[in-house]
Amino acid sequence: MINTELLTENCKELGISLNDFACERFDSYAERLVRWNKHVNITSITEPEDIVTKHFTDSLAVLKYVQIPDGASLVDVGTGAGFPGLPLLIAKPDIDVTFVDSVGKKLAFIKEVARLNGLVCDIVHTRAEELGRDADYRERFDFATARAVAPLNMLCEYCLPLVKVRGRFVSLKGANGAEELKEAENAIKTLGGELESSNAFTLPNGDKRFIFVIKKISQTPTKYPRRSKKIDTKPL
């Protein structure tokens, strides 16, 4: 299905090593993605080379900029077809990943890919702002990730309430990431975060990308996250 040599070469450029077993799992993931997408709108990216670069390599770039210890807990917010959480789980099957999305069909896809590849994960069908107010999940995770779900100032309100103090929110952004970061300065501070690193890089196809690592330095005030309508209309 995919050119696994291209994937391993892309990862080497990022300083990431994938074994043959991981490559087989990525191939299975891509095959299921294309198959499901014929019936369920999961992604607009379905060409094998684009899946390798724009989905898998982009997601795995997190591992260049963030040290995720064995056994760490990670929540992937608005996961969609599983990016970046599922590639991270394939590369590091020892981490504890929870996938969150409001669309049940996308979570069913992730569940099938995980089952077929012997991957253990948790799947939660809900909205992120509801999860952030749930005592069982609030400030529970070592890491939160989100990729192209919403503007960064809104994403901070969805994600930082889920992260432990001293944990990190990792945001994957496109070419306009620098502008989003500037607009998110107030949200980061208000929600108990602090920018730890801003990382710009270019994918092998020339796409400009950013990975922002936001460290949680204090508890998020209890009034956050607000309802989604308030987050959308009056972002921090």
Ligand code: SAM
Contents of the next structure:
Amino acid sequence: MINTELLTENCKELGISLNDFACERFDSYAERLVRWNKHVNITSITEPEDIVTKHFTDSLAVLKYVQIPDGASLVDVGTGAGFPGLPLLIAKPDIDVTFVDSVGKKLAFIKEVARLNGLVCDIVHTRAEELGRDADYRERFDFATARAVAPLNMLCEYCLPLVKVRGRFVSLKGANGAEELKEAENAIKTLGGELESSNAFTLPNGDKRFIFVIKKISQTPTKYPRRSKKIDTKPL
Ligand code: SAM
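Complement to the form predicted on its own: the form predicted in complex with this ligand:
Full assembly next; the chain just shown is listed first.
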């Protein structure tokens, strides 16, 4: 289905090595993605080369900029068809990943890919801001990740409450990332975060990307996350 040599080549440039077993899993993931997408709209990217570069390589770039220890817990917020959480789990099956989305059919897709490939994970069907008010999930994760979910100031309110103090929120952003980061300065500080690193890079197809690593340095005040409507109408 996909050109796994292109995937390993892209990964090599990021300093990541993928074994044959991981490549087989990526191939199976891509095959299911295209198959499901014929009936359920789960992604707009369906060309095999684009899946390799814009979905898999983009997601795996996290591993170049963030050191994720073995066994770390990670929540992927607004995961959609599993990005970036599922590529991270395939590349590093020792991590403990929780996939969160407000749309159930996307989670059903992740469940199937995980089952077919023997991947162990948790799947939670809810809105991130509701999870952040749930004592079982609040400040429980070493890492939160999110790609293409909301502007960074709103995303911080979805994600930072879920991260432990000394944990990290990793935000994957496109070409306008630097402007979003400026707009999110207040949100980061208010929610107990601090920008640890801002990483600009270019995907092999020329797309400009950013990965922001936000470290949680103090507990998120209990009034956050607010209700969805408040986050929308009065973003921090
Ligand atoms: N992260 C995936 C990617 O990069 O391909 C999906 C991106 S898609 C554009 C945005 C996803 O975020 C959708 O699946 C949507 O249901 C989910 N989403 C948006 N707001 C959310 C929230 N507050 N809580 C949970 N999921 C949310």
